[in-house]
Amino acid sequence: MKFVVTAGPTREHLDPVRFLSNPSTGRMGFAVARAARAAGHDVTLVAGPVSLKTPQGVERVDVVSARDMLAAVRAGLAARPSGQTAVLVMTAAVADWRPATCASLKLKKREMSGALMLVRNPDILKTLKNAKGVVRIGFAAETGTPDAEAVRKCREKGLDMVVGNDVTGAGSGFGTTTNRVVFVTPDGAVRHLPLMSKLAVARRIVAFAERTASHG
């Protein structure tokens, strides 16, 4: 199959030196890309600004903004041979909003009002809701129990699975090598996994995608 995996944060610039972003390091997405490639799949990794080494055998596309990421995901899905099943795993922490305007030069303090006008970024999974032949897996990074939000996202976006986690939990926040997640599927099933390495979680995700594709 063709896996398209997103990883890391996006940056939404106010000017060339200021931006909105988040602390995502991309480790979970890179682990998924590594696990999918080890399982014999073709993998395109769409990475926001991170400082991680590309897994061997994986095609990497570097992006900055949410709109850059959407374009790269579309291109990755479109590049697969006709009839090949694709899997989209959206581990990236995509910024929901961006500044309404981006200055071409650094803004001076005297030019800034103290109020920042924002516009909503496209929701990549919602935008690709009707993509044919694509298994779609989303993530719900929450502060607190992720179950309810994971269920909502799974149903609202028509996903095959949502992986939820509490980023404030020990061993499952940004920048860790481990994760404690919950798998939520459209039938309402909620499966809590114990704390494990991100690569172990990634292997579970790849196995789920393989099963889902084979039943589709």
Second form
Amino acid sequence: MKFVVTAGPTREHLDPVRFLSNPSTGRMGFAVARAARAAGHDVTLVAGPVSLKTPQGVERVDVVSARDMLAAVRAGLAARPSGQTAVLVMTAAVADWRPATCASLKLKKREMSGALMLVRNPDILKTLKNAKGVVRIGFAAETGTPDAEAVRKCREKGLDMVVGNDVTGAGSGFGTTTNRVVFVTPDGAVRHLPLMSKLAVARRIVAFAERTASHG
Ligand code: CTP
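I've shown you the form predicted on its own. Could you give me the structure of the form predicted in complex with cytidine-5'-triphosphate?
After this comes the whole thing, all chains and molecules, with the earlier chain placed first.
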């Protein structure tokens, strides 16, 4: 199968030296890319600004903003032989908002008012809701128990699965090598997994995608 995996944060620039972003390091997405490649799949890894080594055998596309990420995901899904099933795994912490304007030169503080006008970014998973032959898996990083929000996001975005986690939980935050996650499917089933390495979580996500694809 063809896996398109997103990882890391996006950056939404206000000018060349200022941006809105978040602390995602990309570890979970890089682990999914590695696990999918190890299972014999073609993998395109769409990475926001992160400092991780590209897993062997994986095609990497570096992006900055949410809009760049959407374009790269579309291109990654389109670049597959007709009839090949694709799997989209959105681990990226995509910024929901961006500054309404981006200056081409550094803004001087005297030119800034202290208020920042924001506009919504596209929701990548929702935009690709009707993509044919694509298994779609999302993440829900929450502060607190993720179960209810994971179910909501799974249904709202029409996903095959949402992987929820509590970023304030021990061993589960941004930048950790481990994660304690919950797998939520659209039928409302909620499966709690024990604390394990991000690579072990990644292998289970790949196995889920393989099972889902084989059931058509
Ligand atoms: N996502 C996306 N495009 C966005 C924002 C999020 O595709 N613009 C994806 C994320 O990669 C993740 C899932 O949607 O797989 C859930 O992201 P999250 O930020 O938790 O949810 P939101 O839809 O932004 O909801 P909220 O801000 O209400 O928590």
